[in-house]
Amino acid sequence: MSKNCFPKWLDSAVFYEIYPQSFRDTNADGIGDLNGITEKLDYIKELGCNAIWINPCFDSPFGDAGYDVADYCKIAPRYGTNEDMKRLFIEAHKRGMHVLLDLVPGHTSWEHPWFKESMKAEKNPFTDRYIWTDSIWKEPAGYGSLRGISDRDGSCAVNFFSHQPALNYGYYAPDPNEPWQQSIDSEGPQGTIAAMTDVMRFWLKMGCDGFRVDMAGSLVKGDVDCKGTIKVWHQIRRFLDGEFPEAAMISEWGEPDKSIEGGFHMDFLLHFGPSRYNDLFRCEKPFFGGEGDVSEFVAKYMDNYEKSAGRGLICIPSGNHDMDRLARSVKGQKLKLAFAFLLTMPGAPFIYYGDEIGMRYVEGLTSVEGGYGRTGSRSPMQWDDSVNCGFGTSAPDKLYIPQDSSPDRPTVKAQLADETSLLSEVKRLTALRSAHSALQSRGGIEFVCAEKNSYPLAYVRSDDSERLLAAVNPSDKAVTFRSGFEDARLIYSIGSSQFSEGTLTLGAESFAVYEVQYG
């Protein structure tokens, strides 16, 4: 990825992730819609977010909440129309905001017209759009399959759920004894790549600013080191550089060195895999719960940071539609400290809708649209104290997912009126980030205190204009550490802190940012 193709707006981006079916319902059908997102753009901007990621909103049978696409170029009718999406792009741009759509390139729904054509016994342009073996009795090793569903002789590989047939990007090293395994350069995989670039072109021309790409590292099969998948993304990168150089590409990959090599601008640290992300917020004893260890996370983070070598960014989200809500394991004042950390780290931060008010995981829900254990993190946004918490005016039993029924459930209205609320703190933190270039996406980072099973966590953010020391102590005891700096000026704090003769003391459940100079 050439440096001149890095979208400048990512340098100061703060993202807000919207699960569209649960954000705001404007037509009283119990399901959120695009007009509801447009209606709330001013709220998102006032929160301090200048970019949005919208989970899949394309036409779908919704067996997997829209990650099973039936038409990549049509908005699902329950969300509105293509014209509604175009208006959302226009209104966001008027406010200086950018919008990413969720692209699912690895599979479709089994209801997609491409798949219906591929099931036919007669050879046609879609025969090789998906991965089929050459015999109904043979399954692709390592993958589930669909079989016995059509006249075509063969079994079709699936990704994740059985109703999601895998698109064909080829095998990294096709087995010569299995002629159905195609190389990346074969006609079938190249047709898939061309089709996906057509989808991207369609939405980018309409006003989309880029894509968050679902499971971006999983395209090519038998690709242990991801070299084949990187090759595919290089091909797509050339298309984007030629036609849409300002389009942002953010990957769900979890290995920044590989995704950035493939041409992505930023990669998420994932709640699964080797990132140690769960050490922060979601494990038996999370660091931000007040009795955990951060040292392994820091070591892994710096490993990824050094491998990416300034060519791209690493994102640490507050959460997403696949994780438990942040407030399930981090509570009270500690939630403020978690956001203080997230909003003072490199890479563009992502706030999952509702996390900014401490929305809770709704326990004991039956799965909705393939959510299973994730369903409790997808409940409707809690705006105010009106019917359905201001989400919409449908009968409560028509809501997409039941809401938090607790009498003390948090709402935007109540927290906006409270200067001590989590929402008010998040707004102050996004303003802090906006005011200091060293705290933004490209600012450097050096961890100066991250001891095993110990507090605090401290790090220096810096650029050509400033050097800032940030330190956080989620534990219930005051802590002290030698900072290595001679003098410091406090510019932001939660709780209590004191700097004296190079030593920083943080009170229990406290956070501070100091402007510092080297001694």
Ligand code: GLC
Second form
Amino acid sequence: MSKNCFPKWLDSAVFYEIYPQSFRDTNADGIGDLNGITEKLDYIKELGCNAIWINPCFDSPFGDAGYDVADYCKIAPRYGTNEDMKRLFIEAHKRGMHVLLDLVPGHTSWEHPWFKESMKAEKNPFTDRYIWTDSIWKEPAGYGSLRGISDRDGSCAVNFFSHQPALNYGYYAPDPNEPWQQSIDSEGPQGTIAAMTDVMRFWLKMGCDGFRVDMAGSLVKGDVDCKGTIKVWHQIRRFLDGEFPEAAMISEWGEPDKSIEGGFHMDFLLHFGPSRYNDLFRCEKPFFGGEGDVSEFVAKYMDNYEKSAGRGLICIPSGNHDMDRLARSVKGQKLKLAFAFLLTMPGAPFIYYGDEIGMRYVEGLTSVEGGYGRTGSRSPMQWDDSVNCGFGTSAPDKLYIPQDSSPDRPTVKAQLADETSLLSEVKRLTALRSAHSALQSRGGIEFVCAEKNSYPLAYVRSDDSERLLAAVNPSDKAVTFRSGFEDARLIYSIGSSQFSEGTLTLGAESFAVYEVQYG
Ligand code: GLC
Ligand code: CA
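Mind giving me the form predicted in complex with the ligand, seeing as the form predicted on its own was just shown?
Starting with the chain above, the whole complex follows.
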């Protein structure tokens, strides 16, 4: 078990995920840019988010929206320059905010110079940077591969799309009959780890505060229980503890018991994997849709929570660039309840840009840059009622992705002016969280009501200084439950709630937080 350093700022962190191509375009080319992010830092801060995660913004042919990196140390020209990134770090730090970049350690673009070298028949320093079999007629079992594109006689394993060759971190148990399968400790995989730590060092030195790590759980191949991948992360953890103990690391893994063991500070619950995250917002009958079941989510959450207790954070996102927009399945007042839950749970919450105004999934779009069905969740931010909703002043047909064209599409401007809007509620909720340490990342949690197929969901958040009872009822009927507390003082509510003689009554579509006494 690693005793990793834990950056103090994560205790009160609330993250905002920015998809850079769709946030704010300052030079009218139809694509968002880094200067656009810098320009909007005050907005993000006023929303109550004190940290951001920026999706990959590095040089790339953009076959997978930048998750196909061609140069890890160069900002893609369409987003600006390395100097712009440095300025963004400085401006964020001035405001007490932190910035995570997206590290894609598992694969590169097939246009990366490492891969071009690796394709050559003659041996060179990059021959073992990727996973190649020793014959074009042999494929790496269990993985897709690139074949017939090089003089080198072999097939190269790929990770996601066919244009994303897998970097070589070795096999957990190399097959002695397949000498091309290398052990984690051999030269090729160790060279990959060294190259990736160089990338991390490059950005951390410039002022970056850490990384969201793409597909963090699948680096080592043939590694069913992830033991090999955990070993690789331990090695990277030692590097970070030595040189950058304040750097924060969050994994796209979805299995906190494994990722936190590997030395990550935080892991996401995701739309794939065993977490039952989809039960909340994205399944046929999501709990926050008003007719779902939360009990299995809670059981799995507590299992992970106990396994990771105190060592790392379980982070629940409102959505991300790979999932359907939250507002596709959760509507109206129920969206406020979804945020009430997200912002009163332990771990650092992540708000996907635009979810705070209920931006919609744009239906029927043609795929953009490998987005396919994800494209509708990646449309340009809707700031105001000017051209392109204030995203930028390009011709509308030059926009990176077409915008929601409905006349009632939500905008930041309209919602800022309306006390009853989702955005105003989210701001009040982040303020509530920031005023109560028990509600923040490390405050304890105990679920006191999470019955099968039933509402409400209620939980107690506590630390040394206070104890708070939160209850949420996204259903369309009023509900009651015995709280187990004698006395309670209301400190926050959405909809209606009443506490009497230990029984809490929540109106339809309601949420409440009570301060309760230690019994
Ligand atoms: C992750 C990213 C996704 C990308 C994939 C391949 O799941 O979030 O957008 O396509 O990895 O890098
Ligand atoms: Ca631009």
